[in-house]
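In structure tokens, one chain follows: the form predicted alone.
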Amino acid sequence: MKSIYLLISLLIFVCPAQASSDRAVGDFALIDHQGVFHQLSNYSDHQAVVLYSYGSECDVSSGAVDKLSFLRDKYEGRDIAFLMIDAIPEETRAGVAESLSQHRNDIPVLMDTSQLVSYSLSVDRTGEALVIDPKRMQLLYRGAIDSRAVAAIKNSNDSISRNYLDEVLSAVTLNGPEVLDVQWEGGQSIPFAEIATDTPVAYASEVVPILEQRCVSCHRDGGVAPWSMNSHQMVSGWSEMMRETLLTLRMPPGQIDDAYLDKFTDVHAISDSEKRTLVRWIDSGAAMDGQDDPLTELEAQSSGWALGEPDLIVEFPRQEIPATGVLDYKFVPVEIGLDRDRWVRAYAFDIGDTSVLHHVVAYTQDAKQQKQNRSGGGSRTNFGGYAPGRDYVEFDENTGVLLEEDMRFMVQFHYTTVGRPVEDVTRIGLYFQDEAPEFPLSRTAVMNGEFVIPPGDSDFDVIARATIEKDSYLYNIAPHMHYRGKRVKYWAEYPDGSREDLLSIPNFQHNWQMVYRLKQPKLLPAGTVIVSEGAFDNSLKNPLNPDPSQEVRWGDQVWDEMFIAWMRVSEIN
């Protein structure tokens, strides 16, 4: 009878889901304990997503580990996906995966480092597990795993045994039965210290701050933005996006796994703080206080060039883009107009039209290139190129790159169609250095041209080697692929045996290929093998996928594929 009372008990506090006021649930991404990329609305093509919520040191939490991964065994097939988020800031990717190395489990644990999305979800206890329609955007349970879990709390014999996860699951797949939620009141407290204060959050001197480190670099008149954070009228208007934007990792553009970002300078980044920060004034209204608005007072940059006037400007030639059709890469001589040999420390591009150009590539061609009469451009030397997010490369301290009084550029520009007519003109900034560099640079690839993606695969995994014949220095990395692009990381295998991780990117965007720079150069001993490895996403999923009917291999234009990265480095004589 005891336990018969506990039910009834616990069944007081239960609602059904559509008696909720608000099931909603927004979209949001995390990487997991082994550096993947997570987003809700990825999962759209599965009935449910099961969201536990963990903690390493939590025992009510790890005992359900070997539960949930019975019960993603028994739905295998199902189209059920079973996750698990950590918001406990004290927890790390290494305490997560040794706490798991204990129990038989390989369910991805999201690392929920800014507590955003915890609190979001109102998950403030480990133990909870959620029950997410991915493809509404709904939550169709949350509470208690079984009963048993709360019968545990409540020091308890609870004899009649509830499987409420299973049961949820069940009416999921089999069309039964609602399950209604089972508060939770077990597990460990999740401090939302710097989320759950009142407060405020000052415009002027927390907000603008952040934007003016973070955001308004692009986010200006004549950047690559679409729109300008001039004025706290322009933010408060683009705040519930940019919101948005934070929570599924789509802003900053060009993220790095952050686990790598101590390796790399002039990342695009934003700290959990700042994030939190951001988040609680759009969420408190995004009010200014104050009469003056610090935005309108920003500086205006002097000039298209992002770093700042160059030493010598090379205009590339006036091309004409019709308004349809598919157009080959066009190669084009370019004098430079060079009066000695010279070092070059930086390069960057102004682009006249970013609607058309998809890329642009300067080649160097030497007198003895220039004689040699081939199609495509003819012998050339890789110098540097643009692509969305790539407008400028700043080479590092002591390197450089040889531009030799008699080389021209071979330009290689790659245009599509937009329904209208356009002119574009684009200029090169070359920056100059007076003395010849301690480490010349050039330029090297890792690349597989090989594959060929079946059409509707969402992961399709491709992997590059590049050996690195004498000893040398890596400076930077500059990956490049395509729509389908999905993830990419590096590592280096070298000669004793011994690998090093060097660079992850597990949500790759097309918008932004960016160049990597690391913060010291990496010492790679001849024979070195640099390996990357990535996947393509040529799915319905992928809302840039061009068809996803169709075979897709390595090819010119941006609905084919490529997979690729620049590398440069100086030898070591």
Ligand code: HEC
Given for the second form:
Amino acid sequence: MKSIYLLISLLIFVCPAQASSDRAVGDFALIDHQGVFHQLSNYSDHQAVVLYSYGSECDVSSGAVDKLSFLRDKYEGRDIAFLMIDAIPEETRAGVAESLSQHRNDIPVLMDTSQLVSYSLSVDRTGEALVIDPKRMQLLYRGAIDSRAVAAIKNSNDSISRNYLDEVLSAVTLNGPEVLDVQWEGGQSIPFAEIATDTPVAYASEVVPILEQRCVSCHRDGGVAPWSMNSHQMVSGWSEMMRETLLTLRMPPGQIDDAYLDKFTDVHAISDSEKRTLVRWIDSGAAMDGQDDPLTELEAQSSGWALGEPDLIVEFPRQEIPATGVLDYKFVPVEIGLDRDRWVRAYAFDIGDTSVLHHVVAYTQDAKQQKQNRSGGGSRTNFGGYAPGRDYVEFDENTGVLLEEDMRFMVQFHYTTVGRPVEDVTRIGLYFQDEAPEFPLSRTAVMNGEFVIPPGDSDFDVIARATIEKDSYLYNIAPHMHYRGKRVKYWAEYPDGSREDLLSIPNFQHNWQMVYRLKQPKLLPAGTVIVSEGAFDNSLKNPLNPDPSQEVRWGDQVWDEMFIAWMRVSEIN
Ligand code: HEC
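Switch over from the form predicted alone to the form predicted together with heme C, please.
Below is the entire complex, every chain and molecule, led by the chain shown above.
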């Protein structure tokens, strides 16, 4: 008996797995059933990632959850990440949470709503386990969790019981021999009708309209992106990279959690079916159909003004940026030149040189503030700023911001050096309305300035609260963190004790400081508390982190941190 067992295990262990090119795994990112962002490459400090294909109505999956939790406990402290992935169409986060409630489970279920990740990994059944080496991005194992699961579907009663997944993990952690894939045919088949179709994707009529709607506003000549989608040749040349940015949720930038999409307007997003269309087109060779290339007919951005010609353009004085060095924030007073009080309905920035201008904030100073003449810009009121992704802000109808005749701007510039001297002339465009709006806007903020982020911490939680003093409408939220910002969400705690989630940015990226504008202004009764909960990544894993060995606190410079969100509100009289 013993010798047979040895022989079988030798056979199974000794044969090398398939050629390594078949075993390559592309990076991907997904949001889990609790709204948390996961990216495979973020687990590069782990020895292995277990990815289990879950279905909330699949008995095999349900049976496996406890086994996975058991293994997770067993390998605690051994740098093995346990994840599940759900690609069954129509399954919801709530449904998944409900199905897991009978288990002692804290393994996240990644919601593969576009199915693109599962499809790319050839995971077409629930119940299959993948073990991935996240450093080399290679598949170490795929197949059944254990022999009992296989026996159950084959109705066989093999006397030798094998715990494949456990064996793989012990091989990984003990540098043991490889375990061969064990084909999995059980579970529930995942219908890939939306992806695995033979119908070709038409470039001109299907692909281009998606690019126009989702990408071209930035990826055009004169746009903020570094390359233009101005021909089929360009797009097909960049297609593999496009695929990666879509699968890692990096483009379009500044994405919010899908669950909040219908509450916001003007946000950068792309739907699952649009993503599928683009990826299917890329995977089938990114070819062009017909003679005409509609992308070549796109016009370059004719002026820097996203909202058309402004009523008043205020040009900021030319700034000379040296080739090297760290530059302090610079404050420059600028006359606005109004002949009377004006109500602003929108503003936009036309940036001179985006390679050096990190951000600019236009503050206002009334006559009294101007006289105070303090250092560092002095007493001032934040009017509006530019940061990448935030070129313009348009206020809701019936709202606006008052600029008084005697006000001037106090402009704060933050430049970074790029190795050559650069000159920058930036302008702000103001759009006025004649009537005083029904809901004049003011700004408030939710912030915490007291945090101390320990060196190396990859998920340091921070919470902030702000109480709304008078009945108000909330119009937009502009989160702000620096290089180490990782995620942030907002909710309202109402005076009656109820709570409402407002917004979540599960993968905050410092490069993109967006203003998130609500479709409908949100009524916040006096006494409402706005809570903001977020995290910083001060570890080596964060590619933007300038120095993981530093303890980090609140500060102006980007290597310091901030935890703040500005909100435009209007108090109801
Ligand atoms: C809000 C502006 C904006 C939109 C919308 C946008 N991009 Fe980008 N894109 C950028 C910028 C800026 C970069 C340069 C890298 C960066 O800053 O993240 C970039 C870079 C890229 C890159 C190169 C990747 C790299 O590593 O630099 C690809 C590919 C790309 N975008 C694809 C897309 C696709 C596909 C869409 C639409 C689905 C899209 N982008 C929408 C601004 C945008």
